[in-house]
Structures are given as C-alpha cells and as structure tokens.
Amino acid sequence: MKDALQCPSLFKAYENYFRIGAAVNGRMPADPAYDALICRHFSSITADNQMKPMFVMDHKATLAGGDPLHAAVRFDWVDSLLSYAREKGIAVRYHTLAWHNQTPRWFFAKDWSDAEDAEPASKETMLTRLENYILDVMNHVNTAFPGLVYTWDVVNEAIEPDQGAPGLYRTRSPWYMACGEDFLPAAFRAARKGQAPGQTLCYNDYNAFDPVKRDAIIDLLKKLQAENLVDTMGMQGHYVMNNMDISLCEAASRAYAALGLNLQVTELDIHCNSGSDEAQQKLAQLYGDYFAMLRKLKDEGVRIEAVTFWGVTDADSWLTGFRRETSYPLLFSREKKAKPAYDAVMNM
C-alpha cells in the first residue's frame, strides 16, 4: 500500500462528477497527519457528532433563560469545525438538525426537566421549539460562515419499517411521540425559512436501498414535495461486504431521482471484518463497481451532489465499535495508506 499523501487527490479525480467528502471528528483538524489527508483527498466534510443537537443545545442556559419555547444554543464545536473548513476552503454538509437520537430528553419535556419521568411538552410547544432551534442554528451558521454549508440534513432517519406504523414511521422516536408525522414537514418548513441561496435541504436515511423502506421514503418525499420543502435525498451508504447488492442501490437511486430530487451518498462505508489481501481485494471490487454505478448515473443526468465517506481512515471508523469486531471499511488504512479500494475508486 502507498502513502495516501503521495497518491493523486481523490476529490480532484471526481470534480467533474460530484464532491467527495468525509466525516471528521473534533480532533482531526488539530492533527497534522489528518489535516494533510483531509485537505488532499476531500472537498467536503461532515461533522460525525459535533453538530448534532446534543452538542448544540445548552441545558443550563435554557433553564436560566426561562423561555418555554426557546432552547439556548452554543456553537463552540460547530464554529470550530466551520472555521477549519473555511480556512482550508472545504465545503460543509450540516448533519443534522432533527433526529430521534442524540437530542437531549429535556428538550421534549415540559419546563425543560431532565427527569426520566418528566411531563412531556405539548405538541404545539414542541413544534415551536423545533422551528426556533432550526432557525437559530441556520441563522447563526449562514451569518457567521456565509456560503460554507451547501446542504442541511434537516431530518435524519424518520422511517423504520420494522415498527409497522402507518407510513412506516419510527414510532418510538421522541419526535413521533410528541408530534406524530407532523414534525417532518414542520422541520422542513423551518429550514426553508432559514435556507440561504445555493443550499439544498436533505432528508437522510439508512438502508434506503431496501425496497420496502425505499417506497415508504418515497411516500414521505412526495408529501414534502407537495409543499416544495425538500431538494435532496440522502442515501446513507452503510453496507456490509458479504451482502451488498449494488443493483438495489442503483434501483433506489433511480427511483429517488425520478422524483426530480438531487441525490447524495451521505455516510459511505462497507463493513469488512478482515484485513487479509483476499478480503481487501473483494472490498476493492465492490467499491469499484459502486463508483462505476454512480458515474454511470451521473453521466445519464442524475443529479448526484456528493459522496461522503463515514470516516477518513479505518482507524476512525465507527464500525469497529458498532459491530464489536475490527472493521476495515474505508479507502485508507489505519496507517494512512491507500488501500486497493482507493485504487479501484480511482480507476476511472
């Protein structure tokens, strides 16, 4: 394997197709090795965690403020990453404004209580809190860092077929329990108000290739389109090497594009539990075939905006913790070497 810093730039190879991005954590910008790798190979970055609501909402300041409809916000981690991106000339996709996970429970409680048995806030209160939060974040980012964010993940992971609700909504989501499906258009209406020129609003979800989930997502997107609220479908690309079906990915991509939406692959990795030459060659074949499919779609006129890897190297992939076994899912190794998968993606 070759030193990744000595290899041709990944994002430059794809600049006529789509942005190439990576999810980064708060430590990477200060690490010279990661900084060099990010700047060489990626034209877009996404915060892996630090822009999620739990890292932006300030409980102590909210209680002190005493406003039942307005959560206080802090932008330490947000501004740190945005400042880095601005300095390096790297575009940003903001992840995420509304999500059932990593949103503090006190945000859903009457009087902002953090107690497990706290009385929930009313639906009307929650819809107002949601709009206020989204506008506070978007107005801050677009004022302090104009032109830097090109896409907002407005709502993340609201569809879950296994839960069997009407429309296949994720019923155990605190958002669904508080507001039903009304929170989805409400979030996008707020984001339309805060949107700056050139930005797209994205609905983001995993397993978006699965036919049952795909069709439920399409129903949701059509409802949002009826009010002109959504621009982009974000297909999280969390795949598993031994059962990845690229034909399903292509079929789903075409189905979303047929709605007239832009597409993004937002969280790409392919779980591989072996670093052996054989396994890494199989991983490379999958990546090569997947990117060939994306290039074909782009050449046919499908509006693919960006492809974002969920991590920079195998060392910082979330999959090792999630799968509870060592994963080798990305293009660059733990030693920051370019793997066969990198060569396959670059073989255009």
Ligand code: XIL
The other form holds:
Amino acid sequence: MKDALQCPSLFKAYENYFRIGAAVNGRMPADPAYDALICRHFSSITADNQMKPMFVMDHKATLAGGDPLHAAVRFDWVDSLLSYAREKGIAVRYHTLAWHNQTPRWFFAKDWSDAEDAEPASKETMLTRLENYILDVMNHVNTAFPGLVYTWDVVNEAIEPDQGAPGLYRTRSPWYMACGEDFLPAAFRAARKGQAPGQTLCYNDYNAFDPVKRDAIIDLLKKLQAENLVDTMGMQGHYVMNNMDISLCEAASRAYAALGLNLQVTELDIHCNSGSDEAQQKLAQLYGDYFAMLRKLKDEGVRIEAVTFWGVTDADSWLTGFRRETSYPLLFSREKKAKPAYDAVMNM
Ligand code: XIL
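Show the same protein again, this time as the form predicted in complex with the named molecule rather than the form predicted alone.
Every chain and every other molecule in the complex is listed next, the one we just looked at coming first.
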C-alpha cells in the first residue's frame, strides 16, 4: 500500500462531481501528518464533535446571565477549527444545531438546572431557546468567518422507527419531549433567518436508505418543504460491510432527489471488522460500487453537494468504540497508507 501523501488527491479527482470531505477532531490540525493528509485529499471538513451543542453551550455563563430564554455560548472550539479551515482554504459543513445527543441536559430544564430530576422547561420556552441558540451560532459563524460554511445540519436524527410513534418520530428525544414535532420547523425557520447567501440547510439522519425510515423522512421533508424550510437531505451513511445494500442507497437517494432537494452523504464509513486482504478487498468492491452509483446519479442531474467520510484514517474512526470491535472502515489505514478502498474510489 502506498503512503497516502504520495497518492493523487481524492478531492481533485472528484472536482467535477462533488466535494469530498472528512470529519476531523480537534487534535488533527496541529498534527503535521494529519494536516498534510487533510489538505491533500479533502475539500471539506466537518467537526466530529467540537461544533455540537455540548461544546458551545456554556452553563456557568448561562446561569450568570440570568436570562431564562437565552443560553450563553462560547466559540473557542468552533473558532479554532474554522480558523484552520480558513487558513487552508477548505470549506466547512457545520454539524450540528438541534440534536437529542451531545446537548447538555440543563439546556432543556427550567431555570437551567443541571439536576437529574429537574423540571423540564415549557414548550414555549424551549422553542425560544432553540431559536436564540441557532441564531447566535449562525450569526457568529457568518460574521467571523464569512463564506466558509456551505451547509448547516439544522436537525440531526429526528426519525426513529423503533420507537413506534406516529410519523416515526424519535419520541425519546428531549426535543420531542419538550415540543413534539414542532421543534423541527422551528429550528429550520430560525436557520432560514440566520443563513447567509449560498448556504444550504440540511436535515441529516442515519439508516436513511431503509425503506420504512426513508418514507417517514420523506413525509417530514415534505412538511418542511411546504414552508420552503429545507434544501438538502443528508444521508449519514454509516454502513456495515456484511449487509450494505447499494441498491437501497440508490433508491433512497433518488426518492429524496425527486422531492427537488440537494443530496449529501454526510458521515460515510463502512464497518469492517477485519484488516485481512480478503476483507479489505470486499470493502474496496463496496466503496467502488457505491461511488460509481453516486457518480451515475450526479451524471443524471441529481444535485449531490458533498460526500463526507466520518474520519480521516481507520485510527480515528468512531466505529471501533461504537461497534465494540476493531474497525477498518475508511480509505486510509492506521499507518496512513492508501487502502484498496482508496484505489476503488479513484478508479472511475
Ligand atoms: C460521533 C463522534 O464521531 C464520536 O466521537 C462521539 O463520541 C459521538 O458522536 N451520528 C452523528 C455524529 O451525527 O455526530 C456521531 O459522531 C456519529 C453518529
């Protein structure tokens, strides 16, 4: 396997198709090897964590501020990654504004209480807090770093068929518990106010290829579209090698595009629990077929804006923790070599 820094640039190879992105963590910009790898192969970055609400909302300052409707925010982590991107000329997709995970529980509580049994804030309060938060983030980013962010994950993971609710909403989300489904249009309305020209607003979810979940997402997207609130469907793309079905990915992509939306693959990885040649060849075949499908859609006029890998090398994939077994899911190895999957994606 070749050193990834000796290989032709991924993003340049895809220049006529879509941006190629990677999720990066807070340590990578200062690591010369990662910096070089990112700059060579990716034209877009996403923070794997540091732009999520838990890293932006500031409890102490919120309590000190004493405003029940306005959480205080801090942007040191956001700014450090945005400064890196600006310096390197790399575009950014902002992940994420409204999510049930990695958002402090005190944000949902009356009087910003951090107690486990705190009384929840009212729906009205939460809708106002949501709008204030979204506008604070967007105004800051668009003022301090104009032109850098091209898309916003406004709402992440609001549909969950397993919870069996009407509309297949994720009912055990603190957002749903506080506001029902109304938090979705509210978040997107705020984001429409905060967006800068050229930025797209994205609804993002996983298993978006699954026909049952897909149809529920489509119902949601149609509701948002009735108010012109959404531009892009983000299919996360956390796949598993042994049951990935590219024809379902294609059918779902077409179904979202048929609504008139742009498309993004936002968090691509294919879990593979072996580094053996055989397994890595199989992974390569899947990646090759998947990218061939995406190129075909793009050639047919589907507006694919970007494809973002969730990590740079296998060493920084979240899957090893999430799946509780070592994962080898990306294009570059732990030793920063280009894997067969890289060759398959480049073979067009
Ligand atoms: C993951 C990060 O990669 C991990 O480091 C973190 O511990 C948990 O979140 N869907 C998403 C991402 O939208 O934000 C998640 O990222 C992966 C699943």
